[in-house]
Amino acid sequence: MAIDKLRQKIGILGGGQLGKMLCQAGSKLGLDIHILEKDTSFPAAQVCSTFVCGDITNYDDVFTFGKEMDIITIEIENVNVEALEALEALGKKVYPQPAALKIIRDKAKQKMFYESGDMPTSNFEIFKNKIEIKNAVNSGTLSIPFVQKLRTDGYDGKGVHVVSEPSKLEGLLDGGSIVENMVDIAKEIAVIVARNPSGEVAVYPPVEMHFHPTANLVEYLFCPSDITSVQAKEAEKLAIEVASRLDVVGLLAVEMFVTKDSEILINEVAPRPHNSGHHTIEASVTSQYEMHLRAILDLPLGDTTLVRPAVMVNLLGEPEYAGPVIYKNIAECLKLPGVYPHLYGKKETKPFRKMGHVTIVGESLESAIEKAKFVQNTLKVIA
């Protein structure tokens, strides 16, 4: 039966970096991994069994490639739901499923979901647009300081829009978003849940995540984090009944904040391998794109023990640098030992764009902080 499920036809929508290591990971247990993707630049081109150019957003080219495979997962959200729809109709499996795809890539949705079940999040509105937002400030019923999140097609950073001031209300983004209160965060942490279709659940420790002061992008992140036992234990505890609730199967990554006050907020989710999971390659007994696709093969889970400390550093373009990467002082990192630099493989840089991850270890966590620090202050990603 084993053998049956590791001979399945994997389709993958998207073909960036989150793909690639998809494939790399499905390579050691000979899996057949399909991609669709726009062209052949994307990373996951250069790994994967097959690669079909195609619109992961278009209904046919999704359809047509999804009639082909055994089963078929997603590495980034912004794909046609209705295609996948349609093939979970024919009985094919489709993971993250796109009834919880369809409250997932929507965050106002994603926010009723959570307000629905009782589940701790901050407060937050609706707004068609950034003139109703407007409106709402200058009749007193929105208050500075907020966060505007437009309601689709965010990612990396995008689609969120800070209002501290006033005068940050000229940099409103127009679509339908939501607000949402300022919270008074102490740690920004994640928390990444695997399920299979038999039921099983596994979950990883949390991690501690720190961002780019400008770009809103992940720069580091830690584990374990630097947060009690009783926290990480209702961390997880959230993170499990969050993915239980919408019934994914696969993975499901759950950013959280923890306030001042050492209360933990459901911030936003992801159901797929996630930026706050790449330490799991080096790091933890069983990766977590290894256990991707244990958990859509409806495969035993993996064992998410934590071996070593670990930092991850994301390696971004440069702010004054684009045009062809060149990785400055790479072979300086390499000296080091427990350094593991993860480059994605595409071939032109531009500021902030995510070029590739290292992942530092140690035998412990100062250790692994002290080499990450190093690393960061070294490895520059230039044209």
Second form
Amino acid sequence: MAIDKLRQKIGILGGGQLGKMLCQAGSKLGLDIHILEKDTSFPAAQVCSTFVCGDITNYDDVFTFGKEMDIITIEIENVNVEALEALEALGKKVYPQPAALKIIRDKAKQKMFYESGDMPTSNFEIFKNKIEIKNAVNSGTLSIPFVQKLRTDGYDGKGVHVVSEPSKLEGLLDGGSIVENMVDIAKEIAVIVARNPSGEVAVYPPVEMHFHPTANLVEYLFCPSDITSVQAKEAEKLAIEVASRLDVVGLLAVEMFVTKDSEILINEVAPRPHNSGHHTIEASVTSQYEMHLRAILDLPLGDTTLVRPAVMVNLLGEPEYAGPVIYKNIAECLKLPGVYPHLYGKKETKPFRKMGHVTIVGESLESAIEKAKFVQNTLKVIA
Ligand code: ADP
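Output the form predicted in complex with adenosine-5'-diphosphate next; the form predicted alone has already been displayed.
The complete assembly is shown below, putting the previous chain first.
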């Protein structure tokens, strides 16, 4: 019965901003959410019902925390999977399931999973270290350009090295990696899917990343995306297929490339709330955070309809500042209707540190983008 489901103890590994927003959504439903994280300076500590200090990559810390819970979930993939397996064996509900997490955490296993299921993705090869990669180039079995990705622990572009020309071989990363064909990317999109244990599936409309024309950085994300309705349907279908084949419960964010030949290729997935779904808090009927909680509690999934066009901009620490944070010109931005800042509550800013994000909604996508540009030029994270 629903009331019993709502009383279950939910443990989240990780206390970053995604954990914080999960807690905020959980609070709306009166849920009992516990966070495991290193120390209380992490964003989720401000809003969770219980905060347990511990290392999410340590077996004992995760196991001890998890055995007091009914359901264990994550807000980051870099957690102790062996402890999650032991908790699952104890009969705890662990979502995403450790089996899926093990595939997703390792980019080589992830690519092999797509390949074995005949799911579209760029061609790739697995290498033990950078010397092997250099040897392959020298012997002519590997040709430039290509993209090198460390198998594990990469995030936000760290752990990815683009070898566009021979001189870039110097910057090869050391460690087990995959090397992918360079894709001729026209657009980068993401689709979030939710699944609950009863087999219900919900899918959000695709979100598109807009890159800065000169600096190769994501400037903002927007929804609805500027792809055809046929492509959007294909992307949604593909995302559902990946989630179903992984048999994952909870959210799965599927990042994809639309190529210049209009092909859709899977890039990578994340089994948790994702930055491409931040806007769902203000712009969708059901936010991705509430959706994840509904899914892991085996409640009916919510409506994924986009109510109004939205843009999301990240708030990064300005390059030349480090120290106690100041959000300069926030008042100017708050004067605009439809501007929703989410400040993560991190006390100290550092160059390029993710300090928050702003969701901007508008009557039209154009008006939302115009306001988003004003916010980007006006709101600065300094010390
Ligand atoms: P991360 O896990 O760090 O986010 P991604 O796999 O998303 O790493 O790669 C980061 C960025 O590098 C992508 O958003 C894309 O712009 C570029 N990229 C990744 N793979 C390829 C590829 N095979 N071809 C061309 N560009 C790529």
